[in-house]
Structure formats: C-alpha cells, structure tokens
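Take a look at this single chain in structure tokens; it is the form predicted on its own.
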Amino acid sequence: MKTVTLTMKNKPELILECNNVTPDAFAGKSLADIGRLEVYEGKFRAPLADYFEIAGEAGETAADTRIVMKGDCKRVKRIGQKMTAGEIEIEGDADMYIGGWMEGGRIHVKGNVDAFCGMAMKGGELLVDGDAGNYLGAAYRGDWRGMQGGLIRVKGNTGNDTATFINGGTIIVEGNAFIHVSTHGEGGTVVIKGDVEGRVGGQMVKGDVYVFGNIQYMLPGFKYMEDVEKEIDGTKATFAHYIGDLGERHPTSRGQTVYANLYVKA
C-alpha cells in the first residue's frame, strides 16, 4: 500500500471542507494532481496544496492508497466522505462528517471528532480514539436513511442522537452516550459500554441496543421479557431483555410481530 502524507501548513480561518481527501480521489494521481484537487473554505474554492504540504505516493487504486493527515485538523470537515476502499489516518482531532456515506475502507482518527461522523455509512470501518459529537452514524437532517452497514467504534463518549434512523451495521461506544440512542431505529446493532442518560430506542421498530452501564431514564414503551446471557464484543454478561418500542407499528415475519431489542446489563 502506498502512502500520501498531508501536513497542515496554513490553518483555515473558516471551516475547510475536504470531501476530495479520499483514497478514491487520490488513486492514480501524481502529487501535483492531488495538490490541485479542490477544497472549500466557506464559499471560496482553493487547491488542496494551499493548505497542506503533500508528500509520498498514491497507489494505482483506492484499495492500494493510504492517506495520513498531520497537524491541526480541528476545522477540517468531510474527510473520507463516500470513500469505497483504502485507509485514512488522522493523527489528531477532526471536524464534522468524517466518513459520511462511506462504503468501504478504514478511517482511524487518533483524537476527537465532531457531529455527524459516519453519517449514512454503508460499509467500512471508522475508529475514533477519543470522543464523538452528536448524530454519530445517524441520518442526514431530513433524511430517514441512517447507518446501513459497516462498523463504527468510539473509545470515548458520544453526544446526542447516536444512531438515529440506523438501518444496519454496528456502532460500539466504549464510554457513555447522552440521550436519544437509536431513535427511529430499523435495524443494526448499537453497543454502549458506559451509561446513557435516557431516551434509548424511542420509536425504534427493529434492531438491537446493548447498554452495559445504567440508563437513568427508561422509556415506558419497552417491556421486560427475561434475563439472558450474551457475549458482546468479547464480553460475556447477563442482560435484562426488553422489547419495544411498543408505541410504534411493527412489521410481522412468519406471522410473528417483530420488535426492537434492548438489553441492559443486569
């Protein structure tokens, strides 16, 4: 795998939108061609080379291309957007929409990310060593298609609305989540290894949510069924199993009503 290294040299005054920073966009290009790819600072277009020193070599295909980003990327959005293959490593923090709509490959953020990361993700892997903001793995505003596939793992905490409108894939949060986990969920798996304040699974009709810590405020639309033994992400535990959200219409399969599942560690 060939590596292209981007090192921030001119920090943007506004937010820098870098939807062209993907292995797909870099593959088969010279460093000069990569430097000419367009980015946006506010409403102004500029070449990528205005902001980053660019070194290394791109692979012939996206799958053979790795991108390493160095320097302060706290104001850099949309890295890895719609990528299908390859790897991106961000050595510090990054802004919003990281890995949005991604279909394959791997993104590793060694710091924190802001809101809407992994939005409507279809495949691949997004790993965040720090915290993630609101709407992790959720749908875009006004859309009903949230995360559909792939894996998101956050080693820290997340904000509000994790996995809103999730349809598939897996989200693992090793810390705490705030409110509105898997709201409108229609599939997929969400694992919260810490605590959740409340509103877990509101209007959820399919899918699974696992909470290893405490849910401070349980929604009334979930009904306790039984205690079950489960192994989740390498950990065996006993969980209280609830079904819901009973206030919603639920599909049927082979004559049986399909409910969402909420598992809270006993």
Contents of the next structure:
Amino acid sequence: MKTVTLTMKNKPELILECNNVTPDAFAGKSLADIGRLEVYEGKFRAPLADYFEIAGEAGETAADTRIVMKGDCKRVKRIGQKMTAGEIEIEGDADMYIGGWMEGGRIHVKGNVDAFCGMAMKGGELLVDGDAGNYLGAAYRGDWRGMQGGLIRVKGNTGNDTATFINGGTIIVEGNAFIHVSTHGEGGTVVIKGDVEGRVGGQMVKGDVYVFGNIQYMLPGFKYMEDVEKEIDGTKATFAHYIGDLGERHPTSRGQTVYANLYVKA
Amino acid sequence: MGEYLIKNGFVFDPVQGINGDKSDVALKDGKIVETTALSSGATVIDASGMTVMAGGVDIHSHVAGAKVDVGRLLRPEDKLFKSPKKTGKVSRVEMGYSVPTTFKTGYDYTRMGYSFVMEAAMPPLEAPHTHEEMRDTPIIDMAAMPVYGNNWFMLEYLKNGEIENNAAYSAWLMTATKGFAIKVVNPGGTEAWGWGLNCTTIHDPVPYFDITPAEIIKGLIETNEYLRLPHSIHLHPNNLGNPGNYETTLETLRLAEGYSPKSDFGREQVLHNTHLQFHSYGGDSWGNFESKAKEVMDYVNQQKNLTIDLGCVTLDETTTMTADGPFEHHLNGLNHLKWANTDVELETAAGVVPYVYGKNVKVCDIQWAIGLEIALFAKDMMRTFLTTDHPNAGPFFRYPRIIKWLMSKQSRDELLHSFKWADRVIAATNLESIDREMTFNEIAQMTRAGPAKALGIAHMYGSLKPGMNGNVAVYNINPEHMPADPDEIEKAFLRAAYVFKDGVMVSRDGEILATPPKLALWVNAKVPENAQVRRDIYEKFRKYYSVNLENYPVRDELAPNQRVIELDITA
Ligand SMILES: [Zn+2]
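Just the form predicted on its own so far, so send over the form predicted in complex with the partner chain.
What follows is the entire complex, opening with the chain shown before.
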C-alpha cells in the first residue's frame, strides 16, 4: 500500500469541503494531479494544493492507496465521502460528514469529529478515537435509506440522532449517547456502552439496540419480555429484553410479527 | 430581437400537414413569419439533417404551487447528489430531481424544446403563490387549472341543478385565481376524505352534500360548455390507481356521451381524461393486476369528444402529489414512506408521498407497459398526449425516453425482457405483441399540435404556421437516417440543438442562452350579472373562509406578463 500525506499549510478561513480527498480520487494520480483536485472553501473553488502540503505517492488502485492527514483539519468536511476502498488516517480532529456514504475501506480519526459522520454508510469501517457529533451513522435529512452496512466505532461519546433510519451495519459507541437512537430503524445493530438520555428506538420497525448503561427515560412503546444472556462486542452480560416500537407498523416473517429488540444491561 | 432563418431541416407540423419535408422556418419580431418577410440580415441556422418542430406543449404537469412546495419541503433528499453544478452564463443554480426548483424546471423544459406548460392543479386558495412560482419559472409560458371537483359552492349549485349559477361562480373563480380551465380531481372523493371516506365509484354519494361523482362530472361539463371555455373539463377520475378501476373509467367516460363542444377556440372534446395509465387497470388485487389499456382505448378511439394524456410510468424514483387526498393516504399504506396531507378549506385537499417505481417490481413494470400501450393503441394522436403526470408517474425530463420507447420497439422490448418477472409482466400486458413504432409526425401531434388544440391555444402554440408565437425546436436527429442505437433518439429530444422562444434563441445544445420574459395565460369569462352568486360568495367568505374576500384574488404584480383570453358569453 502506498501513502499520500496531506499536511495543512494554509488553514481555511471558511469550512473546506474535501469530498475529493478519497483513495478513489487519488488512485493512479501524480502528486501534481492530486494537488489540482477541486475543493470548495465556502463558495470559492480552489485546488487542494492551496491548502495542503502533499507528499508521498498514490497507489494504482483505491485499495492500494492510503491517505494520512496531518495538521489542523478541525474545519475540513467530507473527507472519505463515498470512498470504496483504501485507508484514510486523520491524525487530529475533523469536521462533519467524515466517511459519509462510504462503501468500503477504512477511516481512522484519532481526534473528534462533528455531525453527520458515516452518514448512509454502505460498507467499510469508520473508527473515531474521540467523540462524534449528532447524526452519527444516520440517514441524510429526509431520506429513509440510512446506514446499510459496515462498522462505525466511536470510543468517546456521541450526540443526538444516532443511527436514524438504520437498515443494516453496526454502530458501537463506547461512551454515552444523548437522545434519539435508531429512530425509524429497520435493521442493523447499535451498541451504546455508556448511558442514554432517552428516546431509544422511537418508531423502530426492526433491528437491535444494546445499551450497557442506563436509559434515563424509556419510551412507552417498548415492552419487557425476559432477561437474556448475550455476548456483545466481547462482553458477556445479562440484558433485559424489550420489543417495540409497539406504536409502529411491523412486518411478519413466517407467521411471526417481527419487532425491534432493545436490550438493556441488567 | 433578431431575425432567424432555420434552413433545410426536416419539418414536422401536423397542423399544416407538413410531414418531414425539407423546408425553412422564419422568425421575426417574436413570431413565425413567411420566409419572404425576412430582411437580408437574418441569422441563418443550418438545420440540415435535423428535425424541426414547433415548441412543445405540455397539457398536464405539476410544476408550481402548494403541492409542489410540500413535495420540495418533504424531500430534501430529492436534491442530494442530483443537482448539477451551475454551468451556463445566464442560468442560475439548478437543484432537485423529481421536484426540481423553478429554475431547473424552466431550463429543462426549454432544453427539451418545450415552450408551454400547464400547471395541472391549482388549489384556488393557493393561486397567488402558484402565480408567484410560475413567474419565477424561467422561459416557458404557463397557465394553471384551478381545482373544482370538490368545491363547496360547486357541490351545492350542482346538487340543485343550477348550471347558470355554477357557471357564474366558476367564471368569478377563474378570474380571481387567474386560472385557465376547470380541473376536476377525484370528484366528490376528496371532499369525502374530510369524513375519512372516499368515492371509488361514480355513484358513491358525497357525505353531507348528497351528490354523486357522476352528477358532478355531468354538471361540470355543462358548466364548461355554458362558459364556452377554451379547454374542456380536465378530469382525474375516481378510483385512481386501484386494480380493476378500468370499469370506473369507462363508466366515467360514458358520461360525456351526447355532449358536444361549444367553444370558439377549436377544441373538439368535452372531456379530457388525464393520466389515463393510472385508470386502466384490470384484476382485483395486486396479485392478478393486469393491463386494460386496450379495453379503455377501444372506447376512447370511437369517441371524438374525448381527449386523453398518458401519465406514463418511467421506472424512476419520484414524488407523487395529487389533490386526491384519500389516494395518497392509501399509497402511504402501501409503501410506508413519508406522507404529507393538506386540507384546503372549502375547496380541495392534497397529499404527497415519495414513490420508487422499481424496475424489478412486477406491478411497476405493468404500469410502465400500460402507459405505452395507451399511446400505441390510440388511433388519433391529435387526441392522445404525452405526459408523465409529472412527477407522479415519473419526472418530465423522461419525455424523450418515452419518445424513444414509442418510436423503437427494439428499445421497449429490450427493457421488457430485462425485467426480473418479464414472463409475468408479458402475460399481464399487451406490449410485447404490439409492433407499432411512432413516427415523427405522430410525436409532433402528441407533444405540440394535439395538446395545443385540446387546450384551445392552437392560435398561438403547437404549429409553425406564420403568425404563431415564435417557438421552435430543432432536434439533432435525422428522420431519413435513424440512428441504430435508440438511445440517440432520447439524447436528441433531451437536449435540442436549438430552441427558440418568442423568436429568441434561448438554448443551444442544452446550454441556456437567454431568459426572455414569459407569459402567464388565463381566462376572463364575462357572464351575466348574478346577484345570488355574488351574495353566496360574500356569505361563504364571511362564514367559512380564513381569508377576506378582498385578499383572495391574485394581484397583478404576481403575474407581470399576462396573456388574458377574453370571453364574453353575455353577447
Ligand atoms: Zn396530475
């Protein structure tokens, strides 16, 4: 695997839109061509090289290309958008939409990210060592096609509206989440290792949510069934199993009504 | 304003009986003129090897007003990754797909060579904003049809058989809303929806008003002919979208028997049935759902006083929107996506639901086939018009794709056989056995001459006769050397080589070059003074409306370029 290193040299005054920073866009290109890729600072169009020192070498294919981002990328958005393969490592913080619509490959952010990361993800892996903002792994505003595959792991906390309209894939938050988890979910798995303020699984049709900590305000649409033993992300524990959201439509499969499952660690 | 001589194209103008002859078209002072009227300074456009037609006329499309806005608000994702970057020098940012912005709507119609679009359903109360949006839709001329079929005044007048009073009210409403024609959506059924009910046959009484859809339809035909309006009533019948509904459709169409047109604008129909595809379904469930296009068209072909438009399904992700409130609720129960519902006081209602016509969903494929069959079974293309009921059955920028399917059996057969359930789709439809391929002349009838005549605007649109508005489309396709690849047909009609609007070159190869002023057409019908109707209007506004009567009409500044069609039936 070949590596291209981008080091921030001119910090943007406005937010920088870097949807062209992907292994797919870099693969097979010379450093000069990579430097000419278009980015937007607000409404102004500019070449990538205006902001970053670009070094190293890109691979022939996306799968063979690794991108390392150094310096202050706290106001850089959309890194890794729609990427299908390869790797991105962001050494500090990054802004919104990191790994949005990603289909494959791996993104590792060593700092924090803002909202909408891993949006409508189809595959691949997004790892955040710090915290994530609102709408982690959610659907685009208005869309009913949320996360469909892949893995998102956040070692810190996340905000509101995690996994809205999740249809598949896995999201693991090792810290706490605030309100709205898996709203409208119709598949997939969400694991919150810490506490959740409330509104878990509202209007959920199908799919699983595990909460290791406390849910301060349970939704009334979930009904307790029984205690079950489960091994989740390497931890074996007893969970109280609830089904819901009873206020929502539910499909039937082989004569059985399918509900969403909420497991809260006993 | 320049002069243009469009030379040596293959010209198709059904109105003049010009069928692919190599000839010249001249433009001067915004109009089509005789070539001899041009000065020596006219700009010559070499159209050799290309097809020349009058600007297109769309008889039914939802492009402006409250419903469209609800669609835009409901579907931010309709813009996601589907909005082209700003390219042209004079054009503005374009956004959206099935519910595009006003700018994208105007530009894309223009790029296809269209010059007139009828907004298909204007709730009267929402008329001011509808006009505001039409004003902001560049280049194309427009008009809007106020929705009448569930209006309380109308229900009461027709219940009592008071055609003259209903006509006086209708003329007042047409003027107040700057409307163009009498649009009827699910007559009675939308009002019944206020009670949680519907009228799925033409004999279901409307709750409280105790009138049937059949009585409403006949009463509105009589009202329309009393007023001698340019267009006939424009009907979206009851029972839309349900298996087996073709019987309701045939029963509805038979209501027009015995009526003949009374209008000085050249139309021959008394009833236009819109988006007939949605009304030509057999079977009694989605399991045995099948095409009844042949049965419906066999009847339409015999009845000279009917016109129809297709409402072709294009197998896209789109947004359904209609004043048929109960239908949208029903549709939401089928697809479980988002649903918006609006009640418009004494007048109508509306619903909006996104819809994905999946290429491998049997029912969607059958719907697709039915839309094409309606065109292919039609005997008179001057009474059969190309639409998608935009955006209900598909976005309007798929018209060129429909033209491709209609002109090339190979292209529609390839698609038909690629369906996952091809055998079942073929068994439930007639399409595979139809060999007909439309000619350029028939396409010109379906997309310009025919709809212009049916709307009563054939004195301005739909032909290249000298004196007509200077609207011309030049398509880069040679009828004498048809491309081997049918996709080239779609390409040619999607981005005309040259488009002229009122004598101005507005688009070239898809690039917008100019955005000259555009017109809003409306009908001002003068009727005998009617004190009772005047009092009824005053009373209803005082008692029930949320707005004052004085604030109701469309102010002139919302329609800065009006073309008023004046009618006087008192004379
Ligand atoms: Zn319509």
